[in-house]
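Starting off, we have a lone chain in the form predicted on its own, written out as structure tokens.
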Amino acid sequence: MTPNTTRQPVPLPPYLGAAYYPEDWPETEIDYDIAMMKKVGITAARIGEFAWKKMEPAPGQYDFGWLHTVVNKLGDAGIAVVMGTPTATPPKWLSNLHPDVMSVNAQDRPASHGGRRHCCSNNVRYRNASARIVEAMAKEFGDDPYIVGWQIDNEIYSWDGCYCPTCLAKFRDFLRKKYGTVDALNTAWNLNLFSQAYDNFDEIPAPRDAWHNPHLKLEWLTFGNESHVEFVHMQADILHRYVKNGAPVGTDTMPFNGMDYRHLNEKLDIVQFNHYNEPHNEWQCCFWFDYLRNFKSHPFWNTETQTSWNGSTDIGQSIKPDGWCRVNSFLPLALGGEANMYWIWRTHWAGHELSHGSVLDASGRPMHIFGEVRETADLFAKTADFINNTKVCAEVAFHYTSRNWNMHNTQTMVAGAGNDRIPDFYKPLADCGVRVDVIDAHEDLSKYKLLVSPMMMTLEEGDLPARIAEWVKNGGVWIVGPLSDIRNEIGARYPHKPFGMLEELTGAEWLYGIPDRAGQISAVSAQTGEELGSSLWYDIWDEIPENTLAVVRGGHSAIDGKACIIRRKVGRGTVILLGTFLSYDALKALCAAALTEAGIPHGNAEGSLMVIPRKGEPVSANGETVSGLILVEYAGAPAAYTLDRPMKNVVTGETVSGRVTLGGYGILVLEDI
């Protein structure tokens, strides 16, 4: 079946979409589903991502007729299509023909058919089969005007990796390429310790045991994720050869930072992201949006989130309050995206994930959230011009890198201070009423006035140390720590100094690093004596009172009264060495002081507000631009913001000024007038 040549125009972004699995349903249901999508305001549908068997029922025998029918029906109804490649769910005939395609766990047990992502991304037979189905799809649909985007695979991630012979051989090649000789590897990893030194690369094992060399484990995690990046890039190369209608190519990712998102997206056109946050941690999706929008100039797509709750065979969440779905759906647009898509449109009637929330129940009846989804669609439509013509503006940067994520996974310094603590440094900063770009180690620093780098165990990523030093000396304000700059690129300590660059840059003298999981030590303000709610770790500095912001009390006489937070001038800039974990309120006060020093306006927000300045490109010869401000209350409680100028409410057309109030889960889209 060939594509329909008389086409209706597809809708433009922003898209409100949903994952749709027409292979689950009789064809007689498709028209009903599409009619209900139109009724609720859905403008995009993700399809195809798990339907390999129906597309290729036997090796080399393709059936795309049913898929053309679905694409045509959706497009003719004014619903854009995002097409997924189905490589996450290989058909049983592939493993019947080639049993070695299955991934192998640390206990040498091959995966069984019936889940997803159960094949090894490095296996040549799986790769070849994947390449063939992707090429067949690309040839069939590459110029289809109803398809506005492509999604490669589904939520690809290494986790613990695959332990098959192919992966082990490729891992050893990875180490050869990086270290050159086995002697160089032995030296870098200090393998004289525990008599671990190897005589050749072929002796190096995969780290199957919990107690293993942390450098080996770090490189294993890096290798596993790089293998998946290579697999995704293979598909992207194929799609780019055949997709001729300008539809961007991406892959839907998850809120785990072991994958190097910059490298992953190098060959992709668009960042795609899935999350399932709840009201108590809704702010964490903002952290991720502030991160992912920086990897591509094209606005990102939030390809999955729930309308209400998520669940597989059981429900892991609860009903959400009024307004939460609307805020959860609008935040991607507010923070730099152009799409929000629900998983799932209609709950599966049998098989996996029968308990997941949706727009329609398996029976086809609207879920209780149907009306709020309709309200969200109206909000998307009313704010579309402003969203499409402006971008997020930020003067604050926050470091978050894949290398450090994996390093924390292999050698967390202090129990309770793992990767999940890093966003805790972001929230009080964002709650100061400023926008934050969460960045990796390679982002340009020149556009920022304040940089926050917590728990950056290593700064050795490219030329980052030199760039930070230059940026600070030229006037930047840098909050760094705790547990930062304490490891080299492979996770080893510095033999003759405590830090990689901090002492050299600041001239400050570090004395001790002290763990405290029992609450024996407290940090107090050097100015007021107020306790700062500190915990877990304390860097102790020998510092003069003029540069001391906080001192420790208790623990041991050798540290009592000594500095744990200090401030040093460096050139025209400032470095604040934060040697401990602070309470939310204490950290927010520290961030507010740093914002003031950096010359960044703040303090207009009351309550739990995401404050999002936006500005567009010049739209006239005299340089006029569209600009404004989006305010989103994310915690379900009253909030307020004091405007410094009159602005227009984009939704109502009214002019507002002064102190504006928002109810729980309130949204204000304001344009400069």
The other form holds:
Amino acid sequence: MTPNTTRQPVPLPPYLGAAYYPEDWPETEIDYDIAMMKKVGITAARIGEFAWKKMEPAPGQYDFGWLHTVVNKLGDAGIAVVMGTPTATPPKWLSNLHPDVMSVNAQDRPASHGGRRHCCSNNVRYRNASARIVEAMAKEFGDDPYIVGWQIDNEIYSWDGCYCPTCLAKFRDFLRKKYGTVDALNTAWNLNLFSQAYDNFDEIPAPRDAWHNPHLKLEWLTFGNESHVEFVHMQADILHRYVKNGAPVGTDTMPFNGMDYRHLNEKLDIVQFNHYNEPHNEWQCCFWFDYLRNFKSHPFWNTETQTSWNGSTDIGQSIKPDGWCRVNSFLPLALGGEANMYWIWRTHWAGHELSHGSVLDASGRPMHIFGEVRETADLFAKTADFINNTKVCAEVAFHYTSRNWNMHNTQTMVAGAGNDRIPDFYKPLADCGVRVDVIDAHEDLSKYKLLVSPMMMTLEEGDLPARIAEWVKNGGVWIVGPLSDIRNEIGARYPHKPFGMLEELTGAEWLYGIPDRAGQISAVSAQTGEELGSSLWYDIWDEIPENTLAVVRGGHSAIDGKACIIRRKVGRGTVILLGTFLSYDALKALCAAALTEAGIPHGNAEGSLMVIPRKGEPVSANGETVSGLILVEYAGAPAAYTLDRPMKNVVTGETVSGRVTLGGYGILVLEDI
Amino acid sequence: MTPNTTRQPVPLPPYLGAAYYPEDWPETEIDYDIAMMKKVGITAARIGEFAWKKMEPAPGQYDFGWLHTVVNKLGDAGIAVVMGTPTATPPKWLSNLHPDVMSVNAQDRPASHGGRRHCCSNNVRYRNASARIVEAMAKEFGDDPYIVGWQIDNEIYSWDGCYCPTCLAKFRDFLRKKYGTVDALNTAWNLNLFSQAYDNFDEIPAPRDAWHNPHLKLEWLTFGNESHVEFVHMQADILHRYVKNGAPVGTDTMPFNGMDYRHLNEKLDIVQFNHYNEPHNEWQCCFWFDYLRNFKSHPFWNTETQTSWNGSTDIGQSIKPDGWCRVNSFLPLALGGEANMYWIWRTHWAGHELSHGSVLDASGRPMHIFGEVRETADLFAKTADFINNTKVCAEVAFHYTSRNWNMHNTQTMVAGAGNDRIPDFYKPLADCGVRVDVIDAHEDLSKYKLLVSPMMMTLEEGDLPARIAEWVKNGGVWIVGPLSDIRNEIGARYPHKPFGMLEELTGAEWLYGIPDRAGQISAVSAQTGEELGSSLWYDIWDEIPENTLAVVRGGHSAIDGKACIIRRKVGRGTVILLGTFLSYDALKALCAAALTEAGIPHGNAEGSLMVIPRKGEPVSANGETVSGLILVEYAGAPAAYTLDRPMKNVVTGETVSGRVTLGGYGILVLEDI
Amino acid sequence: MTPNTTRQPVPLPPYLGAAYYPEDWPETEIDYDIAMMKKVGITAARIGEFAWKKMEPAPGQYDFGWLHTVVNKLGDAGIAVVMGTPTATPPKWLSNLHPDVMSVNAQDRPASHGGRRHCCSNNVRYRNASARIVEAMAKEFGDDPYIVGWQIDNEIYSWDGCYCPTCLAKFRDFLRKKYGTVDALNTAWNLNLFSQAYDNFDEIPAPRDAWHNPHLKLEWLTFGNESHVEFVHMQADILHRYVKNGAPVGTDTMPFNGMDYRHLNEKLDIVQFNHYNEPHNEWQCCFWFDYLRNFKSHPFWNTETQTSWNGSTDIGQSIKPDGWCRVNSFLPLALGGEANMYWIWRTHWAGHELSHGSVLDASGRPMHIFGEVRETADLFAKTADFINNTKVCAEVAFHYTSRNWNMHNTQTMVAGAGNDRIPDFYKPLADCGVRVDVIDAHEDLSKYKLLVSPMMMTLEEGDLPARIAEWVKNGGVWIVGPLSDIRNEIGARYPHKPFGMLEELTGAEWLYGIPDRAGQISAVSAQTGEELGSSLWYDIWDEIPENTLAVVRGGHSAIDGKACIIRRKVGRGTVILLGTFLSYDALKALCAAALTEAGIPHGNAEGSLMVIPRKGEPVSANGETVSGLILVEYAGAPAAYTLDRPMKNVVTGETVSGRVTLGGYGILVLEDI
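Since the structure above is the form predicted on its own, I would like to see how the form predicted in complex with another copy of the chain looks, so please show that one next.
Whole complex next, starting from this chain.
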């Protein structure tokens, strides 16, 4: 291509960006779009992710000219570019040449050309074609200074898996590698049951067309996601060979926890994340941000969210109130990211998703949200230094792992107690006004004072039981349960004990596990007799009154009056065995007491407030460190926070102290002075 | 056959008829049935539609003797015959010879013998076999004076389409013919998106097994229905060659608008229609009658409705109150038809639908409704002259097209705003006491003073935009929207403007389109501040107060207080841009105001009344013209109408004037004096 | 095997048992499990049903050593053994050798290895392999004195059928045998309708992929279940050849009535039954016990029920209150059985159903219900003599047949009036304080005074119409309807009459049958005018007032005020033609009046009480006969019964008389003194 001789400086993070599909528009429209991006304050455009056919119209024939033009137009206008590899949308010529590239569903039907992600990540012809286009792109754009990041594929994920012969063969290899012998597998999966035992690995089917063994299903889900991880890593290796300007490489993931994001991110430089939360569940994206920031030291990018409403096939959402877009855009920055990007800059004019909220309407006119996006851009600019110079600080950890997610999806304990319930344990904790790191099983615990591990069916990942035991004995406060530590790493129960480690660690004695979906049992405070809004499941403990936090009432005389939440001192630490699901209020009170016990300040927040302490590394020669606090009202109602010290409002420059108030969707960025 | 030498005169319309399946009964039973038909006043029997196997027991071996016997017995008894071609139920020998005749579902499963319409209308072997049986019947019965009409096939319609190889090949030809080049198709469908672009037409799949392009889906639906149209036309051509007695040829259609009924009826002589409406939605069959009568000058036939309840697999309906059957039977006549036929004369004694309401029970005993059917026959007789000598008059038109129906089904704008909502715009209008022609896009507008075009996503059919513009400028009053004129003819948006023609025509400026499924926005009258019960969608206009009929409250500060219903004078006419869905009451008030503006008398009706002005051509040598008014209470509650002139009650001969009252399900047929 | 030389006496019934899967546990665990069984009072273990692979690891290689060990350990400990044939879970080697053994679903997908009952009962290779393992087991264990019963397969049943080529061919043979000629079939099924008629049996399809003829569907359901009956009989024949110790052979069935349990049990010695009822529908298992005990003279075995909750995939139930487990365990004994067995002794530690309620938790610890199971064992012991020496006595019969069940499932008359409604006619009758035999069509009627036949669409089984007529004329009181006698044996209607026999028998004249799903009609007492809570369906009779029990109000003037429940004297008997569905209270009043008319004492029960008179054969040389009464409160609320004579409480030895009270889930076993 003609070298661009008058390069502009590339914008620095934090980015306010948007997905842009120049391949869908006449080139004449692009200048208008860029002018409007500048007007509204967009500083990054995310392009390329679905344009394989336009980059490689026929096998091995590349056309990157149009894409260089777009990159240059954007860059010259001072808009950074995030470049996507287009492997989610292989052209028709690929499946013409190799019909077997198509993924196959559980009814043995190959996917049709016409959507996205219709090829099998394990298919070698698809992998090779993907490698070639990625290499071609990487060679072409690897040293382009306007490109500030790479995105591999798009929303890659495995719900059910692909049932093609390649996948089945690789799945059997996966099992062979893990279990060594088929007898070991038979034993681990208890395959004497139902005469299921296999004589060799090649007999093992994909889990369909039968009421299958849950361990088979768990391994199948794990395998399916690992196949995608392998596919992403293959691309990352190529990009890393050619990308010269330090632009980080990632893949935009989604708010499902079945893929092992730790493994996925090992070869990636940056976590990318797409979400479409709305006012009623806005807090759940905070849960995800608190999770994702821990996988890489590089701040994550929120690569997709809506400005206003999602309209994938038709519009299933509604207009959002004033301020929501600003808060939704700023939360990623507040919680450890450095970018928020909208899907989509301008609604498509034809094809899919013609009703999706955006910044510009398909007609080119600004949507009603245009002004609020402009305000958001201003907020990004004003807070950029503080964001860039500090990181989120947390003293509380909360467990959440891919293995457990898949285990709940293959064999939930009680109907109604699936993965959806896990974030409900997070919200009352965060609402105590403390910051929480949501962590997977491998994360170092030493920096935390309080750990919460609800619904962690298995703890058998990364030597976790031993590390938790040591951490507790050294003074940690651990809230564990309900339904935690009850399975081994493949989801089997312990044949000789109800828990993997809880009894040994605490010395407590478990009596019974009791389901109650009909409200026949209530848990009441052992101290006040107050009902705790409990439900679904009750672990019953043989415990002395002084260690008993709650007892059950009703159900059956064998359990009536016995303990269901107990507290045990262990070494210098404490274990709270939470044997049931509590109401929000009761769980918040339990968390508050545990925070106090752990010596963590809390309780300064009123209302629905994300409280985010931040601290930087020394940033000047004299070792000065920036620190402060971000407060974000996430529910659209008034809130307040009582400061323990005067601080500077980063946006206004004013000094604030004492009890500060925020309106609905209010944001305060406060720096220590 | 032995010629019948003592022919009876054939009854004239209007017909009170019933479907009859003599092939299911021993011949000895037929005389009883005919005697009972005479007793209850049935004047037409609809036969033959499923009896292919009995007419052609083996390929090319015909047996029409039994059918002649039935036709003669009926005709001799003074009962007219409607003869159906049996192509909906091909015999097993056809699929034995040619297994490929079976239609194929989206999972590639061929249909099984054992139901109806299991053969592919595009399959040449099925077409040929159909042509042969139709020709044989036509030769045999084409000059039979007892036969007063022909019905082709039965309830032919395409929901999903057939996925056999023939259909796919023909679909590609259909696209080839429409788009010319595959690049034109790629461009029109925006197939750079998702790398979907095709290199030739033979790559284009049927829309299954992927999240497919909506334009592909729209064309597929269109093609599927056009295949049936072609199949019906093939039969019509044959019948027209042999039918010598002027008996009209039609096909009994259903209340779904995806088939292009205009195209379908081009080669047909008469519209035939089946419906199973009930008291709660009885008004919707009026909507359909107001639609169907406009396709042909010949009065339509309501070929199927229940006497009492539908019992297709089991009974899903209930008994109907007194008078409903009479009203349901008379509405077709009142609204432009000349026949009402029940499904079924006598409930089947074995096989399917053993619980269906009818005139006779399977046992041969009269059903409870027998007396009301007899009353209905009397009403038909007494009003026959007035019905035959007049036609329905309407000054209001309402748009409804097959293209838009299919477009809503492939890419609805807002969840909840699909085709089901369209008749809701009709009811308040009809309840104003005016007659409405529901018309498709091609209908001439010059005879109307008011036109209502709700949810007409595209206007791009038959030069409609230009014709509407001219009509408005010449004085028409047009209520347009919500969600009208927002797509081109394949469902794509306009890349440079929000509407196809609305802004140019009116000079108004659209700002935003806003979804609201959660009730966060209300529209209020700009004059009174009254809430209008709005929902789902809001077009926001930049309009001056004097043109503003309603503004929005809430949602977001960018829209709060801005206009969502505006009124613009255009030439000598008026355009009311209706930007939202209104409550029944608010919409009725809007319609009433528009009727006033259009100079159409209205408002004389109280209650749930279909008001049907009728006027005849000169019917005597002295040029006398019959005219009058039919009033039908359709909801089972008292109603009234204020006459502007004395009129004669056609049934009683009495003169009535002023405010006349009707009981629930009352009918008044009034003639000008 | 090494002969066991120190045989213990085998426990006698009644058995308190549990399913046990020693193949899933290390042998070291088995001694512990047996010790715990002894501790809690378990007297029978049900084993072997899924352990084919462990018994026959490779084709023809048998290993029964481990199973002998288990049987001997159990027997030596004084625990009887019920041995299951493992044919529900064929090993993988079978489908490796013969892939065609797999059953095939309606989409032509063969079942996958990995669940249960995945092989086709009609497949000859599967049948042969099944015969071989059963014969091997029978030879090995046929004379083992510790084995007190055999169970064939597990929960064999046909919902939808298998669509493999073998099944289709056998289905055609089944039709050929029944109908003789295809013309006879065409005529019986009315196949002129829809041109469906077949030219030979080999054209007839399985009912899928079309809107099929209901008679085809009925025969298909019948055939599918008969295939399983044949498979079970094949095993029974083998077992009967080798089992020498008189241990009865059965198969554990389920609470679905589509399989002809009469035919099934012809070659079996004992009825076995699995149910998972809960407090809210506990009474329904009484309905089933009242049905099942009539098929064999040998007392039935309740082979499966839960101790506390079902947890098949996840837990969908809740903890049960005190006493429920005891009542649920005792009801089979009270109502004519001699065993209650829990599923499961100890929850599996891996694989399926890890959350299922049991006696021991997977960890080996007692569940909370352990104490109540122990109490139940004591109750069994104390009442054993009374149970063993008496049988249930009933003077009331209630019709329930497999043919009708399948007929409702293929062509229900009115939506909402399916098989689920049938037991609702039983409950008010049983709550009158009388014992009911639920019988199939073949049962002798002479021992009953009152017969209730609701929703018996067809009576055409086993010469039933003639037998009923004779029985009524001899003095029987028959409540018949609604929806009874309206179809012939294949579900066709009578072309010349509304009923098969009702009009001829009673002389009454039926006018109309009227559906009402919308509550437009009410039935009121002809005597008091009281509303009877009627619904769904109304037969309207032309009846004189003195025979009229209820009339309808509303609906339509043609029926308003006419009779819908009538009473006719017939010979020395009475027929009550029940033309509608009544409320519980109205139906109970109707039953009470009929009981009075039939001369059956009733009405002594207050509350939710199963009242079970029992009487023995002479049991001593002097001809002494044990008799008495069992009262079981089944709903968890106080109840009472007024005795007409002093009786002895079998458990306490006390004498009771007059009005005795029971607490919730109370049980009284009373012996005549």
